[in-house]
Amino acid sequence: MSLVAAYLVPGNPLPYLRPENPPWAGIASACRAAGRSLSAARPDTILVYSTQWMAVLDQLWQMRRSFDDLHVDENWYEYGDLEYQITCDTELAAACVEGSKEIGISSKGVDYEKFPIDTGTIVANGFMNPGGRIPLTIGSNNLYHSFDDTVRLAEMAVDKANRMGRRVAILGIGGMSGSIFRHEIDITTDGIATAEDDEWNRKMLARIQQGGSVSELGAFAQEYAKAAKADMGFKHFGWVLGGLGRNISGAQIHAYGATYGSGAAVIEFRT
């Protein structure tokens, strides 16, 4: 097998800019320590998928070699700018435009100049591959496709891989709980909006770190992605099943918390 680590990250871009908070300090530390496990793994290539890359037409796939620019986000700019080193292993990247279309997902490469790297990619390379010294290979979330397409999609790209020598991490990048505080908080007290959030949140994590089948894992975290809000459908957690195989041994759950009201975790998997 080629795949060599697998995680799953919070994009939300607060405790990476505010570290020093403590509701986001677990979290940005759990993170760190995450990124010298994937480092630890070796991996020639880091398979992305973030919830905040969306496209609608395609499934789209990175095919610019690098990027070294700087962000704001469209949410939480007053928090600060986010400077970044990307670069791409655009051989895999293009293996897995043809690849999706054997799958029957429609696909395409993107790559021009200022293209707008997303905020989840950002936080997540900052903190688990400072500099961008391993190349990422990222796949966008289309608004349209289904959990399972994801789990397909993740399942297509880690078979590439393996058929090209590679040595892979699978990242999933997103949130858990979606709802947010829609007023201004003090963020030093701040937690999960609901009970009932935190609750299905901390159900989710218990079988994540049971293990189990992918389609056991997959039914729950869809059943949960409903009662939860979570962020856009869970998907990405299909992105790491997908990579993972078909059967999970389990997990070591980092990190869990807020994230102005939305659940955020920071979780290893076992490979």
Contents of the next structure:
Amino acid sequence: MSLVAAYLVPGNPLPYLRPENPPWAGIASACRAAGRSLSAARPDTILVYSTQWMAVLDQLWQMRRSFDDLHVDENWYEYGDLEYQITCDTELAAACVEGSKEIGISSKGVDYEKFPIDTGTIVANGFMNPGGRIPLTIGSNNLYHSFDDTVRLAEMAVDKANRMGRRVAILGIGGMSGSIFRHEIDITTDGIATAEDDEWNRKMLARIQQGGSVSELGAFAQEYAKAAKADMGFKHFGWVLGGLGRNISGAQIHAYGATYGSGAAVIEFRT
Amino acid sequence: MSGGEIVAGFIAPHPPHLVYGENPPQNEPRSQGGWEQLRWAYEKVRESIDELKPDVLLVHSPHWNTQLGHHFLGVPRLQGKSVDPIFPNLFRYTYDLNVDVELAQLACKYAREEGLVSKLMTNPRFRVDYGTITSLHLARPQWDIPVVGLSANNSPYYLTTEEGFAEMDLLGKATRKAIIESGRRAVLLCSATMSHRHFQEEPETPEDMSQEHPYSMEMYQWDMRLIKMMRDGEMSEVHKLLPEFVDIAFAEFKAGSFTWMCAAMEYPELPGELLGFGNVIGTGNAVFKWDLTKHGLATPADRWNGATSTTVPQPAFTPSATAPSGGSSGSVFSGDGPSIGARPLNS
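What I would like now is the form predicted together with the partner chain, since the data block earlier showed the form predicted on its own; can you produce it?
Expanding to the full complex; the earlier chain stays at the top.
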């Protein structure tokens, strides 16, 4: 088995840009702890799926070798810039383009200077892989793909990595409940937008901790996604589930909290 | 100052394919043309703007999607390279635009007074979204008229479509008040596609027009139904039908640009002039004009000696005072948002 680590982390930039804010401090320190665990696992490549890299045509894979740039989030620009360095395992990405087609999903690679790497990928890379030391293989979130499509894509990516002899980590980037506060808040008092969202998030986290198969967890995840308006149908969890061979044997919740009302969790999965 | 006017509103859809088809020097990829009917429609927009002589172009873009409130570009000059994340093969555009910050500040202020959360975007490295850039390039490729860019708050997605449109109505009213107070002659651009269901695979040659057609007969018929009503000036009926149209045709009007524009123009019950229609990867795109000067609702350019000076208001910037946008050189903008005590960034 080439899979050496698996995580689910939030892509909201607020804990990264204001890690000292008490409601976000736990998420920030948990992301760093996950980064230390990731480093200790010594993967050759991190297989990344972020809900914020949205595509509508094809399954896109990032084929540019490196990025050293600066990004400003379209929502949270007032909190400052996001500098980033990212390197990519383009050989594995190319294999994933072909692999996507093999499983019936049209796909292509993208290799363009100044391609807008999404906030989620930048934040997770900054927390867990500062300096871009470990190469990433990054797949897009095609809005038309289902939870199951996402499971299959991750499964395929891990299989391709296996065949290439790579040690890989799998990283799903996205939030939990999706409702944010629609008014300005004192950020020191941030919390989950509604009690119902909080309850659903906790139920989902409990199920993840408990573990299970794709048929059990996938069905519940989709019910949860609908009830809690989870970020992009919680497909980033599908990515992790697929990468783990459609079965979770348990997980550690490093942190759970709010990002301007929406849910955020840092989860490390047993591999 | 007071006495500004909205002189016209345009539906100005933003498929990047149209810029790609034109091959302007700012865009890297080269094409063999394509989507001519829509590009010729935009030629008429360009001629109209020449005649209308506006001081400012305001554009509401669904691709600057904001979650917390309604945002306005608030930096005097924004430069950079915009690569479309969906169509990077078609759109890699180097832009350099001047913002009418004074008007943006006023609109932001009045939006707050209407009870909306609103923000002025002051980060000089902000990357302008491709919807804003595409509509502006197609309407005025010279980039010699200052602009005000407005984000599309995701309220119509979070709330019901009707509740979201109610927010866009308030945003339009706030925009109108700001324009009047500023003394500007303003043109509004609703940067949106009509039916928005599209093919999920791209032809090998994107500009192969033999591959282009409506997504479905149903989508085509809905587009034509709305267009006929707009041409006939049945605008109140259009607004009544809009939520159903959005629901069935997945219309990009859901993002609120059309409602914002009509609200700012005080919902004129006037026929719009259809300048052209075309499909882009199956979506329905209409280029429409409501010229208020032709209906006695605004002053024609040749009679304008209005409340403000007749010179185009220049944004208060000097090139040396602007920070480069989208690059990694120079100092990092540390943000003017909320902070918790003194601390270094990303500590």
